[in-house]
Structure formats: structure tokens, C-alpha cells
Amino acid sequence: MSQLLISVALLAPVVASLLSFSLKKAKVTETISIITSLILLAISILGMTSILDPGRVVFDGLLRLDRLAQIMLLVIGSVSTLAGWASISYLDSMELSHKFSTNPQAPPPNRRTYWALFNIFSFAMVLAVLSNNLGITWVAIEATTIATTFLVGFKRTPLSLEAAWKYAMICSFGIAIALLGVSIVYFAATHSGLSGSQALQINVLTTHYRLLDHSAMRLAVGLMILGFGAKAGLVPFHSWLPDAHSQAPAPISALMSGVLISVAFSVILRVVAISNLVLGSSYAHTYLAVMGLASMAVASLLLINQRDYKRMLAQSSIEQIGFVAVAASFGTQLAIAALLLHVVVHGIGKSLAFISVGRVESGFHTTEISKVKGLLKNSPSVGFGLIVALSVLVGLPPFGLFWSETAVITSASRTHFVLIAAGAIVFILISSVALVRSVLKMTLGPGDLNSAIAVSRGFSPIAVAGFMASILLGILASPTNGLLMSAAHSIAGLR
């Protein structure tokens, strides 16, 4: 069961992208791009449900469906569905754009280009979270940074350009050093007896992990967690984030903000899984309080007078980040269950967030800030997808994000970072205010009806369903849920 799972996970994702470069006619890709996300979607529900062992590895071991899988397949696959139904729109709105345009040599958007790469992004993300094997992983990471430098750049604007070398270099940088790691990891596996096939799987590292040098492994911990936090977003390799989800196509800021960022920090878990084992659990731990506290404070001095919306939405990711990144390192069951919660609240929330903000950025041709008003009032489904997202990140009840960050800071009393629990809601406090002054701005007011026409076109449904995912995530998730705590257990040292 769990070896037809994930061909089907990992097979569809590549079939629809050879489709969509493959096929001409542009509705039948979207439909199989969202089909193939809905599969995703299916896949991570029916692991979560079956009786099938969730620790088990198949292929020789270089792929397992675990707990942590299955959560991370529910995030790819709904935030995918999502980003991929709101791409349809976004699409329209460029091509029409570009009809009127008064530069008869821009080209115009090539949806075969687009679909192909949203697909291939998504396999990556796949691969990457179903991984046994930390060599696999570290492709599967690096295939997403190829896959999302032309979607960054897909406008083909000098600043979406920039940014996309921008986010290529430092990204790039980032994965060189998680590769040295990688590297050392093989070698003290090797030097300790395990053969060259299994010196890189990650149930074979857990098992034997008596037998690793802890210098060698020390060493490697330290340039993983560094080179895939890079890709996490996470201070000191941030910068890239704000300057790539500020001219990435909106669904696209979606998937990687809502995604991409959490698929990287599952491997930062992975990487603590065998790390607490060998070298025990303060080391690992006090690099994720470091780097988690760090991005917090760093995001939230930046929001405080942040005036472009989409890159308000980038430097709140790298807060929530260095919040799930603080919260791994309590290193206490409840901690790490209430942070998967909040990796997957987060995900719909910030989707919705930036699917709500693209259709602003369509309607009235800015990013900025103080030149949107009347949200509400004239493009009112587009005003309520704002404001639901809103309080699904700041942590409003009934929303999960209440939940799970109430009890990351609970699970803190257990162990001895308590001051950074405390420092990290401070900067909670400090990025919700500014979150809500802003985007107050945005949805109140008069505003101006010719720019907020065409807001609202097509988006009613998307901001109903991401208001009745994120409901019932607040109502029927919890810290505590069995899913979670499994998958939470799983995850080798924990106190």
C-alpha cells in the first residue's frame, strides 16, 4: 500500500508536467494541474487514515510515507489546490494585461511554461518529503530552487528578473553548504562500517547512530541545518524571501511561502531526528532557539514600516518560520506535534493571503500599501479573504494558529527556554500589530470602485473554500490529535 502511494504521489505530479508542455490547449492543462494537486491532497488523507505502517520503507529504503509525510503531503496538496485554482485567474489577468499593453514587445504569458513548472515544483516538494535517503533529499530541495527561479522571474520584468537571480544565488549558496554536510555525513557513516547504499538513509543513521563520529557529525548537523535553513527563509539567508514572493506570480508566492519554506524546515527535522540521537539534544536545539529567534526579531522590526503588501506577507513567513524553528527546539512532544499544526494553518492562511493580494494587484496595478483602500466595501470577497487571513495569522481563535501557538509556549515551561519563549512573544505581538495596521488600511475606507472592479472576479469561491479549511482546521485540529503526536514521536530523540 505505501509503495503504490507514493509512485502515485510522485508519478502524477510528472505526468501532468509533461502534459502541460505537451498539450495545447490551455484549459486541459490547468484541469490536470488541479486534479494532479487534488491526487496529492487524496494521497496525504488516505496514509493518514489506512492502517498501513507509517514507519515502513520501500525502495530499497530510499522513500517512506511516515506520519511526518502524510502531514507534509496535506500541506502540499491543499495549498497546491488552492494556488493552482487561483493560477487560472492570475493567468487571464496577465494575458489580458499584456492585450492592452502600451509595450508591443513584452511577451506574453506562457501558460504551457507556467503549468509545466508548477508541476515540476510540486514533484520536487514530494520527492523531498517522502525521501529516506538525505542525498535524495538534498536534490529534491535543489530541484525546487530550479523550478522557482523561472516561476519568480516568469513575468520577465527587470525587477522579477533580479529577483529571481537574486533568489537563485543566495538559495544556491545555501544548498552548497546543506551539501557538505551531506557529505561528512557520508563519510563518518562509511568510516563507521555502514555500506556506501545505505550511509546516507535516514532510518539506517537512527538505528546505528552509536557507531558515527561525533566530531564529524557535530560538524555536519551544524552545515545542514545552516545550508536548509537558507531555504527555509531563515536568518542569516533570508533576504532572498521578501525580494522573490514580491514579484513571483501571486499563486506562486503561495506555494512557496505557504509550502516550499515548510518542506525545507521537514528536513531540518529530519536532520534533528538523527542529530538528537548522536550528539544529544541541546545542539541541534540551541541552533534552532538562535536562528528561530533571530528571523522572529529580524521580520518583525522590518514589518513595523513595511509599505509593499506582498513583501508584508514575505517577512511574515520568515516570522512564522523562525517561530516553528523556536518551537523545534523546546524539543518536547507537544512542541513538536503543535508546530506541525501551525506549519499546516499556516500554509492555507498564507495562501489565502497571497491569492487575496494578487487579485489586488490586478485590479489596481500596485503593490503598495497606502494606494489600496475600500476593500471591504467595493471588492468585498476579496476584503474577506483578507481579513480571514488576517486572523488566521495572527492567531486569532477559533483559528489553529491559537492553538498551536499556545501550546508551543505551554510545552516552553518544560524545559530551560523560557526566555526565549517569552522574546518569542514579544515579536508575535510586535508582527501582528503591524500586520493588522496594514492590512486594516487595505479593506477599510471608501477606496476607489474603478481599480476594484475586476478585484473580485472569479475569487469568491477560493476565499470560501480557504475560510472553510481554515475553520475546520481551528475546530477539529489540535496540538494533541493522535496524528500529530505520532508523527511527533516519530521523530527520534525527544524528551
Second form
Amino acid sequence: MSQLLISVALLAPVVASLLSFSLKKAKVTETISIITSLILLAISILGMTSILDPGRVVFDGLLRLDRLAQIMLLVIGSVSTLAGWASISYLDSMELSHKFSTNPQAPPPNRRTYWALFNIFSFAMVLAVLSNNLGITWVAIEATTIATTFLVGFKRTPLSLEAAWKYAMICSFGIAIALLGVSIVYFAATHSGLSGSQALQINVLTTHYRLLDHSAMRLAVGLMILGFGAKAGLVPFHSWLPDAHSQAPAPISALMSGVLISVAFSVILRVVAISNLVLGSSYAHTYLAVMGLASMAVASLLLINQRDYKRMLAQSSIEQIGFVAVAASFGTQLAIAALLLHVVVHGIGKSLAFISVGRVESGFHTTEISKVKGLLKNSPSVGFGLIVALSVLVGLPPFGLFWSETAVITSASRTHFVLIAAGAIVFILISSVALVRSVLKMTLGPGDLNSAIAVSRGFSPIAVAGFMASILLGILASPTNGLLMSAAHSIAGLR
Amino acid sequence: MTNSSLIDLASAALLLSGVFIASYNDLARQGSLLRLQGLALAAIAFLMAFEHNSLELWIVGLLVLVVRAIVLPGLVKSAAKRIPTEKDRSHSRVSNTTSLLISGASTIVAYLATIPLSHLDSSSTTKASSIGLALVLIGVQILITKRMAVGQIVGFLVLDNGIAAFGFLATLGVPLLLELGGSLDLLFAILIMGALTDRMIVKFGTTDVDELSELGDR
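Provide the structure of the form predicted together with its partner chain, given the form predicted on its own shown above.
Below is the whole assembly, all chains and molecules, this chain first.
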């Protein structure tokens, strides 16, 4: 059964990608892509509700659908459904503005490439979370960079080219550092007597942790946290994120901010689980606490005076993933369960935010906060979407981030954790104030008739779906939910 | 000559070519040196395959030969022909001498950093793995000091060759599956960076990455 689910989850995006590239009818391609996202969502729910043994590895130990994978699949499925849905109208409006553009030489947006890469991107993320082999995980994470570089540069403007270049360079560099870490794990594992085919399997490494050499693993874990941290948007390799997110098409920003960074972080969680067993919990947790707090600090300070709304959302993502890293550094079961909830809710909230501002951008032709006013009045559904996303992101009850943030803070019971938690609270406050101030500037106020309007036609269902999903999650899921707790237990890696 | 001294020779070729790539500014020459580096890497794989009589290593060696010694250096060389020459600009942020000094320092750092690994296994190949790490550091050096887009791609390739060298010398090569996926990823990444470079020439008329400074928080 889990074999079947895993095969479908991997094959569906590949098939969708091939079809998107070969089929000419745009409508068919769009439908196929969205159905694929829904299939991923369904598989995650099936996995969660069925009585499968979540720890079972299949296909020669290469893949497994454990609790963490199920939760990440839920994020991938739900966010890619929202982003795919929003992509349709995004591409339509891009085509429209191309028709009336003053530069007839510019090529029209290439829908086939867009959807093909969109689905390859999903496939790479699914593979990264299902993989039980550090090598395969690495290949998959690198593949996400390859699939998204062209999507970041999709608008073909000089600015998007700059963003794509920086994105490709920084992430490839980070990922190369992670590869060095993976090679050192392989070195340590083969020298401890594990066979070559088993040496990178996560479940084998966690059962035979006593054999692994400490000094080699210390080097490897540090390199892997730094390297995969680049892809997760953690300091010191965070600088690609605001550039890429501000230049990519809005639905792609939604996917990158809502899922990609958390998928990369889920890989870090796997690494930390191994590290905790081999080196004790303080080693990796120190890395996470320092990188997490630094990310929160950098992001919230940049947020204070932010004038560009897409960069603002991107920096908020750095701040959120920093908080997730801080939560992981506490290492308690409650903190990890809460961070998983955080990742799910943030994924939906942030993608709704990006999709809404995508509409704003195509209406106003600017990304400056000060030039956008009166959204609620002139484009009610876009304004509504943005306000809902804001409430989710700043952690207002009943939305999930309220529960996850409270749980993480309360789980910081030990003294040195309390200081870290206090720091995290300060940065959350700073960034929340900055977010609220900017979003209210954009949504409230009189919308005079002469000003530009964000087109809200067809947006209400997306906004309502995002709202419903966030509310449902807030009511149904709490950090003490059995599923989240059992996921946290299996990945905490505590001796 | 014994097998292990041949491996040492190939490792030396790896390191030296890396040092020279860092100090040269001419793309065509860097391409040739990259080819040499790819050949040395493939030679290491073949020598190990011969020594351990392993079919998997033969296949990996062949893969390395095709991707790292033929295709990727070829891409760099063809880019060198396409890119407009910008004569008045220095392509590097540092002089040749400084570059050689930095490479020397990186090599020492790499030897120091791999000391904890060598106590696990004192065989000569594990000791040689510090060469892999030195190449990684030299790759980083190239990435930072070169101003032209293709120069940075070359740095990235040297870095990746360093990781591959570490893999071969320390662990008898990574599993075939990983090498296959890794090579494919590398190839695509370089193709994409190449395509972005071509777009840069169209949009900016130069491939100087210092021109890419519009984005940021002011």
C-alpha cells in the first residue's frame, strides 16, 4: 500500500510535466497540473488516515512515507493547488499585458515551459521529502534549484535575470557545501563497516549511530546544516530569497516561500535527528539556535523600513523559517510538533499573501507599498485575501500560527532556552508590527476612482479557499494533535 | 610505477590545475585546464576501478570522463568564443601573485581541516582527500575573485570537481546512483547558468556580475 502511494506521488508530477510539455492546449495542461497537486494532497491525507506502518522503507530502502513525509506532502499538495490555480489567471494577465505592450519584440510568456517546470518543481520536492537516502535527497534538492531558476527569470526583464543569476549561484554553492557533507557521512559510514548501498540510508544511520565516527560526523553535520540552510533561506545564505521572490511570478514565489524553504528545512530535521544520536543534542541545536535567531534578527530589522511589498513577504519568510529553526533547536517533542504545524499553516498563509499581491502587482504595475491604496474598497476580494493572509502570518487566533508560536515559546522551559525564546518574541513583535503597518497602508484608505485597481475578477474563490483552509487548520490542528506528536517523536532523534 | 603512485600523480595534477585556473584570467586556457582536471579525475576513478576490480567504478569513471572532461570544459570553451572581449577590464579582483598566495593558504587550511579524518584511516588515499578539500576552497576563491559570469561558473566547476575528488580519494567513490544524479544536476545547472549568461550579454552587453546590482534593500 505505501509502495503504491509513493509510486503515484512520484509518477503523477512526472507524467504531468511530460504532458505539459507535449500538449498544445493550455486549458488541458492547467487542469492536469492542478489535478496532480490534488493527487499529492489526497495521498498525504490517505497516508495520515490509513493504518500503514509509517516507518516502513520500500524500494530497497530508498523511499518511505513516514509521518514527516506525510506532513510535508500535505504542504506541497495544498500550496501547489493554490499556486497552480492562481497561475492560470496570472499567465492570462501576463499574456494580455504582452499583447498591449510597447515592446513587440519581447516573446510572449511560454505556458508550456511554465507548466512543465512547475510540475518538475513539484516532483523534485516530493522526491526530497520521500527519500530515505541522503544522496537522493541531495539530488532532489539540487533539482529544485534547476527547475526554479528559469521560473524566477520567467519575466525576462533585466531585474529578473539578476535575481535568477544570484539565486542559481548562491543555492548551487550552498548545495555543493551540503554535498561535501553528504560525502563525509558516506566516508564515516563506510569506514564504520556499513555497506556502500546502506551508508547513506537515513534509517540505517539512525539505527547504527554508535558506529559512526564523531569527528567526521561533526564536520559533516555542520556542512549539511549550512548547505541545506542556504536552500531554506537561513542566515548566512539568505540573500537570494528577497531577490528571487520579488522577481519571480507571484504563484512561483508562493510555492518557493510556502513550501520550498520548508522542504529544505525538513531535510535539516532529518540531519539533526542523526546528529542528535551520534553527537548528542547540543551540537546541532546550537547551530540551529544561532542560525535561527540570526535569521530572525536580520529579517525583522530589514522589515522595519521595507518599501517593496514582495520583498517584505520574502523577508517575513526568512523570519518565519528562522523561528522554525529556533523551535527545532529546543528539540522537545512539543516544540517539534509545533514547528510542523507552523510550517503547514505558514505555507498556506504565505502563499495566499503572495497570490494576492500578485494581483496587486499586475493591476498597479509597481511593487512599492506607498503607491498602493484602498484595496479593500476598490478590489474587495484581493484586499480580503491579503488581510486574511496577514492575520494568519502575524499569528492572530484562531489561526494556527498562534497555537504553534505559543507552544514553541512555552516549551522553552530550560534557562538558556528562555533567553533564546525571549529574543525570538522580540523579533516576532518587530516583524508583526512592520507587516501590519504595511498591509494596512495598502488595504485601507480611500480608493479614489482615478487610481489603479487590482483586478479581483475570479479571485474570490481562491481567497475563500485560502481562508477556509487556514480556519480549518486553526480549529482542527493543535500542536498536541496525535499525528503531529507522533511525527515529532519519530524525528526528534533523542537518545 | 605502482598504482598508488599513479593516483598520487593524478591528485597532484588536480590540485595544480586548480591553482592555475585561479590565477589565469583567460577563459580558453581555463577551459583547457578544466579538461585536464576532468581527465585526472577520470584517471583516479579508472585506477581505483582497476585496483578494486569494480564494475561500478568503471562506469563512474566513464561518466566522469564524459561529463567532467569532455562536455563541461567544452561548454566553457564555446562560451569563451561567444563572449565579447572586454579588454580594458581586469577580469579578476586580485592579482596573479595574490591569487597564488591565497591558493597556497587554502591548501594548508585543507590539510589542517582533514586531520580529524585521517585518524580514521591512515591509507594514502585518505590523506590525499585533503586535496579534494583544497580544491573546494580554491573553487570558492575563484567564485569570489572572478568578476565575469563564466569565470564564476568555472569556479563552481572546480568546487564540484573538488567534492568529486574527495569522494573518490576518501571513499572509493560515491554510489553510482548518487554520481549519476549528481552529474545530471551539475550538467543542468551549468547549462542554465550558461543560458543566463547569454541573456546577460543581450540585456547588459557584458557578463560582468558587478553590473548586477539593482536589487537589494536601500
